[in-house]
Amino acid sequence: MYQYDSYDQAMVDARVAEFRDQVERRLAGDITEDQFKPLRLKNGLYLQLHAYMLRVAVPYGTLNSTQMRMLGDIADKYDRGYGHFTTRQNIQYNWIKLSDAPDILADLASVEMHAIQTSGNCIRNTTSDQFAGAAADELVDPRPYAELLRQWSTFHPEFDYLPRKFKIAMIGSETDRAAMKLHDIGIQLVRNDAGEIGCKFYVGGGMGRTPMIAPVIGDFVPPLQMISYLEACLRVYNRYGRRDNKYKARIKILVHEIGADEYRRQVEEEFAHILTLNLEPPPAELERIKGFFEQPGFEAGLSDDLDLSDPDFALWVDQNTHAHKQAGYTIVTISLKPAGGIPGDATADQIRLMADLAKEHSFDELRVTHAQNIVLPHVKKADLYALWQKLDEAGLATANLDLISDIIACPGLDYCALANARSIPVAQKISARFADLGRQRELGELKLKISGCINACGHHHAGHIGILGVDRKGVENYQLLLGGSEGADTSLASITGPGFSEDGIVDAVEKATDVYLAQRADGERFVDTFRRIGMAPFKEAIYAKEPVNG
């Protein structure tokens, strides 16, 4: 993975010192909260319902054991002994004291981490495929390109005050594991008929109150012109994106209102101009960065055979591991979704244990997934059973990846000042309702996502089953959505009808799964059956009145 040079370190250290001075002035009353707010947000510090929340950047979801261990130590020292991994492949701490924030940033800087641009109307943390550099189906490792993008976007003066926040995802395989088309910009590394590698640009996706799937704007951009094309995309948006209405300020609204063809024309025009300015980083810089992402020292000639005589281990292997490009190795996903647990939460001890296991079994590397889990990307199959035993002892061996209990959920009204309803209790009740793993596996792949407000941090629009919490005359109410997807077959979920109470939404989810089990054809996932039979059978079952006894 990438390592800071003296320039990177000096830049991050300087930001820590700057923010320490800003915090001291705020605590002394020398600046007001209104003056302080934009300064703290640029350092990832939010003021939530009960305390400050700090969001720490994990660039493209990749970190090493030293960094992971520091995240656990911060949870113990400055928070309440846990951290919350997010859909942006970051980590959040929900109980931070303002006076501690500079010290936390200094601790992060000591392990080459920061919280820069994890908030504000700027280019946020670039996300990527959590299996990058390991997946058997990968065409190109996207991480060097994502790192180049990170360096380009950090402190970019022209894009530091965009009309609205801006999120970019990058993948290097045909399989989309990063919800690429639901980002402001999604970049897919592809190969053309001549065998050349290029970048396919999707622009104008997003969720929130107006969900949209990004159209293709650039079919094939040479990698050494990727930054220039990004500049062109951002310049057109910065020039014409609305600043008078924050609800219409995202790039998806601009692309929708002027049309993809007109936006593409303007981008191509700007791109041609930018190419004359020689803004692209020199090719040697990309090659330098690639040097940090060489394949680790895999052993050759290893066997792929596994002893699966332990049924619990066999179940976990089947559900939570994926094919690796190197024989004798596998990709392990550690679920942070135990039965009845809070999605994405991990204790300080669990975080440190995962750091130790990465150092021992995964070439010192971990990944955070946008589904709020953790990946060990390079595990020797011969070590799998010992690894599983250690995870099991720590409550980290739940075999539910991509099943109904592998829920994505935002913090909701338990923490967030923007939320209308709580997400966490709903997630816990659904997880408990479907706690039987045999029942979950019978349902198969079923992605359930919960948001506590229309901002959609829980990606409810992209769930096979989505839940949106709303405020109905002062009472928490939950809308049920069906039919969303975030992969190559990206689609947006549709609302079934009137909302439900907290307990009622759990019942509604169960009724939807019952319809699926009764109607599915061989090999169909929940979302496949929904697409084939439509909303009507689900709606009829979900809203059917219970018979009156007597």
Contents of the next structure:
Amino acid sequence: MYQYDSYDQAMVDARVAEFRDQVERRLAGDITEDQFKPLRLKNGLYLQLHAYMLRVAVPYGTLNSTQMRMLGDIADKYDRGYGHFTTRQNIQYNWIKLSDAPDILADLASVEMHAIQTSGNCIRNTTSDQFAGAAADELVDPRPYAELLRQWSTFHPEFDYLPRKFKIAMIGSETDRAAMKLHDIGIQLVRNDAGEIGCKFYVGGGMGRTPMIAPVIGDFVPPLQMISYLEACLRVYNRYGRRDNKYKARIKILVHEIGADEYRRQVEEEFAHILTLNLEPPPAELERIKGFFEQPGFEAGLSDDLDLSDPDFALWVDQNTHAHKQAGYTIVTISLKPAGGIPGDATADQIRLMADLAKEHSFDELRVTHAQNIVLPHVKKADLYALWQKLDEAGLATANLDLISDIIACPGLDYCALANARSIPVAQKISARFADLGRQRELGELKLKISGCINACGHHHAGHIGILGVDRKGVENYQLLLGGSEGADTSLASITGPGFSEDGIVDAVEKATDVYLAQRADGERFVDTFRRIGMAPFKEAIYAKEPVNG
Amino acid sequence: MVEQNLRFRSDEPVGDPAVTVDAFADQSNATAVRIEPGDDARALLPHLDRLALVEVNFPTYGDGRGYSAARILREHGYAGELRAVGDVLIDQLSHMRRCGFDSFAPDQPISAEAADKALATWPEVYQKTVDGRPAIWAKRHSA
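So that was the form predicted alone. Now I'd like the form predicted together with the partner chain, please.
Complete assembly follows, chain above in first position.
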């Protein structure tokens, strides 16, 4: 894992000092809330419905056990004993006192963490593949490039007041586990016929109220020109992105309105100029960073055999582990989606336990996933049963990864000042309705995503089943969407029709799954069946009138 | 004229009034121009040698187009005064300096002491821009 040197540390320390000064001025009444707002937003501090919310950056979703333990301690010390892992691989605390915020940032800085650029119209925390450095299908480890990108984007003076927020995802596998094409910029590390590595740039994707899948803008940018190409992409956006309407200000609208070809032409022109300025960190810097991401000391020649005689363990292994590049090791995903639970929430004790388990069993490493779960990337198979038992005791062994109860949900109207409807109770009711694991496994891979407003933080456009909460004349109402997906087969979900009440939407989801079970062909997932048979049969079942008097 | 001006240059300020980018194209003797957020700074590139002052207007602090305009001018060799005017707040000074501004005429006055403190916020910088400060990566690898 990357470790700060004195330069990196000086930057986060300077930020803590600056924010402490700003908070003191606010608490003393020297500045108004209006003046303070843009300053606190630069530090990830939002004023939500009930309290301040602090969003802490987890760069490319990677943590060590010391950092994870600190996240648990912060939950205890400054919040109500829990934290919420987010779809951007970050963690949020929902019950923060303003006067504590500088101390929290100082605690974070002591473990090389921060809340820099976790809000505001700037380049946000870069996300990545949660299996980076571990996945069997990995071509190039994306983390060194993501770290290079983190440093470049930190306090970038030209791009701190963009038209809108800006999210970058970076992957290095053929399998896209980071919803890359639904980001402002998605960078995929690829290899050409000559065996060289390059960056494939997808620009102009996004969710929100106008979801779009990013087109390819740069086919094969040399890694040692990645920063220059990013400068060009951002500069064209900063100058020409719309600022007249915040709902049309994301880069996806610019790329859509002028067209991918024209956007590419402008980027290429700017890129040619920027290359003359020598803005790119030298190869030695990328090599220095790569040194932090060397493979951990795996034992060679281990067996891949597992004793699966405990059926509950066998189910969990089948559902929640993935192939590792090293024989004898596996990738474990810890589900933060217990039956009836709040997606992405973890208690301070659970967070600290996961930190301990990472130290003991995963070379001190953890990852946060955009689906709001936690990954232990390097677990020896021989340790797996013992690990599972410890997780199970702590309520962390739910074997539902990628099943219908592995729900992505935004905080919704329970917390969020922007929301129109609550997301959490809907997630809990669906999770409870489908609590039976056998039934979930029968339904197979089914990604269900819930947003409490059209800003789409819960990724409903990309759900095999998506749910969108809206406000209908003062009453919470839920629209159902079907057929979305992220990754290699990225598609945008379509709305079924009129919305439902909170209980009605749970029934509608169940009816949709019934249609799938009745109609599926061999090997088809829910989304495959939907793509084959289309919306009509689902619509018919979902909106069928109940028979009157038999 | 400008009421308050933080200036980080030693030459004499230009007295000429700044004209619009459109007017500048028609006035071969103008030496000062004012860029609005929607203007393309690149239109000035053929005329950099006769320019002594470029004002970049920030009608609201959140409209960041002027940062790119400033950097583009500096990247192409403009050495005259580059002045940020309008809704320029203390919290933006440091980034503006990094993008090449060397003069500020904020709507709300900023004291020289406060400006100096704000400009000293960041001990290091991660990017190479046009202000001559070495990026952290350059310091790490200076032989």
